[in-house]
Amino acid sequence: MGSKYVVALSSSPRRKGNSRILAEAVLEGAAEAGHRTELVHLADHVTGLLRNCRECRKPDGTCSIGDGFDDVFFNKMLKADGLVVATPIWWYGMSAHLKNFFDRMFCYFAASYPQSAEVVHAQIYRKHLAIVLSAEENNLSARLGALTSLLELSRYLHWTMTGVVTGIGNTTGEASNDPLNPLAEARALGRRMFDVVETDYKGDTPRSPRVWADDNRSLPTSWR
């Protein structure tokens, strides 16, 4: 398989927040598997909100918002083989920082960006995605808003969904006390991130009658 490049987008403004430590654990597992890893603290780089691209786009088609989005998007996210998306649950959805990052992709994903097909579309598809969440509430419904949005994004971009890990906690780093040990689960997800095959069958999908075939494919990790 060879070494891959795994980028974690940490979207909590807290540097030692619960979703951040889970993202770091996924990267630790990926590094143990021989992959290159990098964590991006989004609050340091992406500060401007998406505007009306028809009015504020530069003459060369690039975004005029003067923050660090371009560097993260072009030099890290697009070049990554695997993405770790880390967010706390805020008001039953993803953090504003993460939503803003995905909103800002539109400026370059849209055909109105002259190099959209050659640069963006050529690199953005078919990545492996891991989702890590932190939440104060342990009921599944509290996470469904964020999960639904991220899973639809993954489907739209043909990303392979490799697993979801949730840590329950509120105060800084408290998820490390979660008795279900999400940090260990996150490390395991990082180690097997590129071994997962997403079995999202359609009615006409050719498939074996056996789930656990000789190729040792694995299903996504716990969705508790």
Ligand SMILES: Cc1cc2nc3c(=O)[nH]c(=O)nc-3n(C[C@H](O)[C@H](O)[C@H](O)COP(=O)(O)O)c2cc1C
Contents of the next structure:
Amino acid sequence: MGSKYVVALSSSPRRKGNSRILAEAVLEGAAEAGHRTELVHLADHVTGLLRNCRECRKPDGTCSIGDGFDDVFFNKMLKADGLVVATPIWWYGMSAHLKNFFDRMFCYFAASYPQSAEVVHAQIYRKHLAIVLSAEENNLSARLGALTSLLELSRYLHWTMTGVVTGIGNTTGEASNDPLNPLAEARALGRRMFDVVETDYKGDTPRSPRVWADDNRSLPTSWR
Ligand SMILES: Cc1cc2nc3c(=O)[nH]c(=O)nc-3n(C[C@H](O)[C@H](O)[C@H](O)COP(=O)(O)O)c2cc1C
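With the form predicted alone done, generate the form predicted in complex with the named molecule in the same format.
Everything in the complex follows now, all chains and molecules, and the chain you saw is the first one.
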């Protein structure tokens, strides 16, 4: 399959936070599978909120906010084959930092950026996506808002969804005590991130009656 480039967007401001340790575990797994990995601590790079792009762009169409967004977006996110999106649940949604990163993409995704087609649209589609979440509450409904947003974004951008791992914890790093061992799950997800087949079957989709292929490489998306 060859070595891929996997980038984690870690969106909690907590440097040793629960979502970040899960993101690091996915990257460890990806590295074990031979892939090149990099973690971006978003709070260090993306500090300005999206403004009105029509009034805010520089004459050449680039973003005038002037923080580290452009470097993360053009040199890391767009170049990645695999994305690990890591967020704590904040008020039943994704973190403000992650939402703002996606909001800020609009400046360059929009047709009003002169190179949106050649540079952005040429690279933004068909990535493999792993999602890691951390939350205090373990009810599924507490994380559905974040998941729904991220899955719709994934669908919109033709990304291949590979799996979700949730770590339950509240204090810094406490998800490592979660008895379901989400860190091991996250590492396993990283190892198989490019082997996963997203089974969005329709009634008439040709397929084997078996879920688990004999060569054990046809892995459906995993949800924890
Ligand atoms: C602003 C804020 C809002 C939060 N809202 C929720 C929530 O709605 N549901 C929940 O289960 N936990 C909530 N939490 C708790 C965090 O999701 C939890 O502590 C998580 O493990 C933090 O992950 P981190 O260490 O990666 O930052 C909230 C925490 C903060 C700071």
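Positions refer to the first chain, counted from 1. What you see is a predicted model, and the numbers here were worked out from it, not measured in a lab. Each form is matched to the other, and the largest set of C-alpha atoms that superpose within 1.5 Å is called the rigid core.
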Answer yes if the CA of K16 moves 2 Å or more between these two forms after aligning the rigid core, and no otherwise. no
